[in-house]
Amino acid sequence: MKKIDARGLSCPEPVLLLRRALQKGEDEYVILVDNGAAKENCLRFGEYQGYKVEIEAGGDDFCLHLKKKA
């Protein structure tokens, strides 16, 4: 499972690192952001490209955990 630590970073630079990783073709992934906006394109670009998303809050903080679907 790869993890990307996208905090810090507004968008669309959560995106493309997103975008980078999934290229790579794995099974799951976590990225982590600190935004809502950045919470959402993460979400819809997940979604768009095949992935089941579930998104934990913690503080300022988003896990988004990705996995493909079947």
Contents of the next structure:
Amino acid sequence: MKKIDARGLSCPEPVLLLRRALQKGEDEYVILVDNGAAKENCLRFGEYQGYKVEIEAGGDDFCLHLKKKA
Amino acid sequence: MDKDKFPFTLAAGCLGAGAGILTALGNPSNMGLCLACFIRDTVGALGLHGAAATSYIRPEVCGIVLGSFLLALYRGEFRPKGGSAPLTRFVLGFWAMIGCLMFLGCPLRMVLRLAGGDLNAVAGLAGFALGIAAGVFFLNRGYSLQRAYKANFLEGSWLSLVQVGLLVLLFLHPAFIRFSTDGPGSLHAPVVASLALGLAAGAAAQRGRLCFVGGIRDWLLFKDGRLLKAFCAIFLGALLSNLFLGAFTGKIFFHLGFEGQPIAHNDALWNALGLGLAGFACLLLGGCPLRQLVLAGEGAADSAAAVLGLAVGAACAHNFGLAASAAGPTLNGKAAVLIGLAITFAIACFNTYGKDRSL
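Form predicted together with the partner chain structure, per the form predicted alone context:
Once more the chain from above appears, this time first in line as the rest of the complex follows.
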């Protein structure tokens, strides 16, 4: 499972980091973001790329868990 | 997801229609909302430039920042933060404004000009898209202004507090605040209507993350058309309101062509280069002037620095004769746009290739 820390980065950088990571084709990813726009954009992009995305809010940050759909 | 319940495209259409209505209520033609022009007017009212025809504290700008601030507070999305290259953002804001004032409008006014039939804005749109494409080239190669970090409430609230101060000055109108008595600065809708539309626009843009640069950027990067749809909805909303208001009031709100367009010139090359510079600089900032105001309202001190850059850019544009007018671009303005393109290109290169990329 690959972990990406995109906290503090403004859009579209979190999604670009996620896109770069997804190109490696792993089944599971975790991405940390700290704002609503990054959360929504990563969610949309992950789902579009065929991943199931679960969001966990912790403090000021959001943790998105991506799992490749079977 | 709750975001799906918010009818974003419809809200964008209403925003376009609202901008059309503000022109009927007194704002300059095709200028129901223009962040470049309105920041420039506000800067003029404060005496920071000497252009007598463009001075008025525009409540729309105050409303946009405060609408975003209040909704972000209410939704728990107010996140004060800063420290992501604030001075680089200031410089990018400065040059974005020089580009906008060459074209005579921000990206939002570009859409409103198109909706008013001003075909000169087509060249602006082409340049804008090319500027964004140039920025996307660098984004794809790792361009970044690095991370922002958490800040305290006050640091994230300064631009919103300044707007409250500006509204007080607007209502009290002390002698040191200059309001135009003729020219575009003298044309404005009633304060209540302007402020209400500004608040609604700020709130809707905060909720839907509305951004004109983002519209083209996201489509180029991810083939994501969500913001582009909002872009089209604003155009349609403004076009319909222009046609309806024209039929209803007998005045002209839609006039198709290149000649005689209100507060516009028909030099296609410089319209394109102006918005090209604005698109490139705003892409590197992460959003158009509207988005910078909204982000500043949400607590981003770095976006507030970009807005200050826009404001200083507006002051310099008029003090140094850089801003175009209906008569066309000036020689100083052409030189400034070329210098701005070179500086923006250098900023893009430096923050793509000349930095530690181990984020």
